[in-house]
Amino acid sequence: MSSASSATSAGIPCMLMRGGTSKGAYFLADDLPADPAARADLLLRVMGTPDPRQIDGIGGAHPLTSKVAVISRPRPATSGVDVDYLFLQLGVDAATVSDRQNCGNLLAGVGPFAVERGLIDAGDERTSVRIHMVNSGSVATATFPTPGGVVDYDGDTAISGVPGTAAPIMLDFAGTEGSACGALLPTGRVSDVIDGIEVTCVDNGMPVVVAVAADLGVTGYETPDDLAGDARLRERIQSLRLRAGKLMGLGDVTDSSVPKTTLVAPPRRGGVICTRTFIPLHPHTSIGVLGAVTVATALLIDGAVGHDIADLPEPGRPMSVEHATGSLEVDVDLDTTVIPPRVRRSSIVRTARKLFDGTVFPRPKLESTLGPQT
């Protein structure tokens, strides 16, 4: 019996977790093929991709629920961290697997998962886990409650886009500046004009193209469903991101989920800015963690798109980034006394919850369905 057939019949240990406003399958690296192509093919069959409904897998028919976290002990070359975290974004109706970005939402579940799998010894009250984000080489520290040495997912912290409350998970970031592009401002400029639209291309953990919503003919307050039905808007955003991708050093991003595009408008609910984000063309129901960190960073730069319409707080105070289903508080410490600006640190509070822990059975490997890997 082939290894693929064995995996299909015997199943693979898997934990499904909600991390922030995303949901994904968490695996130990040792439980997956070491070869990236074989791993990608297996995960596509686990998720049920390609299929708009992902009916024959555990994917949720949406980019926010077609995600994978691969966790392992740190490699010898990685010092000062507790675990390695590789994020993989799987397509839904297209057989694609991308490692070109981080996911700050699934990151919220990495520390608890590492404790659950015995990679990390839990503290008596709280546990801090230093996480190497393999996609970018940056480091995040997750701190979460572990009373009695057991992960406690219950708590009174609410985050927009998730019903109810859960235990707080503090995420502190270091080295996220230029995560995929090599620089905070990858074009070397605070703003650029693409297709007649002024944009700021920025990367503090997530490559993002920031544009004023009104410049693309929308208000920035539409619902995700309204935006999804605007075919002309999608065409303009695709043109923006394709050209921006080349300017940002990302090359041809046709089959990539980055850069993200975030449209901004003046805040309406007491926040710093109102946002609508596309991943890459599908409207986000909220905003990604590192996407929010990146947008908030741009707002602090004089001359960047959104800076003039943002209601910025006093220095040192967190920034509330409004999105379609609420808001997300971000803390960014940016040194603007140097050119280009330098990020000192970023942090955010998320929550996570274990949904199930067991064995997942990928669909049989009838034929290769793997599309472009980016």
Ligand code: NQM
Second form
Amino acid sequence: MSSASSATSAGIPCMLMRGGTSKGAYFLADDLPADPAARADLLLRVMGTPDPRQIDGIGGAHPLTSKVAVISRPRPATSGVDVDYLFLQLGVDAATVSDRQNCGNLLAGVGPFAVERGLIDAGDERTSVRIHMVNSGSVATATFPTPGGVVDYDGDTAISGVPGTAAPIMLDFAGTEGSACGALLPTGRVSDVIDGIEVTCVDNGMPVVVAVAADLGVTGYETPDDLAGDARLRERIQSLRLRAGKLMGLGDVTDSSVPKTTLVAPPRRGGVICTRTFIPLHPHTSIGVLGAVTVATALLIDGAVGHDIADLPEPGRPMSVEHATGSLEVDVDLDTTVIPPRVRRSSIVRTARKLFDGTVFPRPKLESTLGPQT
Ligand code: NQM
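Could I see the form predicted together with this ligand next, after the form predicted on its own?
Up next: the whole complex, starting with the chain shown before.
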């Protein structure tokens, strides 16, 4: 693409989409600089980072709305895959751009975006897109309605955390096990004790540290705002994830968006478990897609934190993961007859919506805003 300064005046084609319970800017890779440092600098200026309000950009002043999806035809051409999807998590008040995690929520918009941009041909009724999740090398298949070859965003599927209903987008995952850490149980153990607290470190699409809420002095039923105001809890979670990051092979995670921490408590609304998640220190208003898949996977493992307090359904039935604004249903097929357990497949239903399609104009360069790239 053209130089970063010409991007400032000419703008860059961009589609703003809600993907699941997140919102992000979707770009074709060809419309962004190929060099990761130049791309990161440009995207920070698009989003208005660093600034807690992101007032001079299109970010929504929260990690869940400070996200970018970069889409291309597979590079190099990979057989059986239709598009590449690179997810970038941008900081809000810190100038960080991280490619160390997936995002299953923005993933929901990737298939529709690929059809809208002509990267793939739509079917007459529905379209299935095989998406290479570049961050982890895993593959997701997204299936969504395209009557007459046009993406239909309307429908009657409701997901917690989003008002109203929209068309269902089925997401089937393969190869998510060990997405960032290389193994489902990256410490080699089902549980570890860190800072005197028993945790399970697990990665089935998202590196997560699972701990019982009561062990950290909270109930696990607090609102995200209450949790955000608890400075002592924040310190304890940071200490836990810094140590866990090393044990999980992620190194120094001070400036990294992973691992996330999920506090679990017995379910209260007919689900499998109640969760409160930190991304990585900010309380999530719900729970991430692959975060929920990962936590649900841990619950199925005998001896893992949460297994004993979970109300597990019959094998093969969906698992409803309760969170601060509702619940999220995931399917996880785990073979627990082998050690370590092996994930056969996982899936989830999401919705997405095109919000805006146009040209975004990044703020001009400031002096050295770029922070650590993780
Ligand atoms: O876990 C938030 C989200 C996410 C990530 C986060 C996600 C996932 O809710 O797949 O979707 O964990 O930072 O969008």
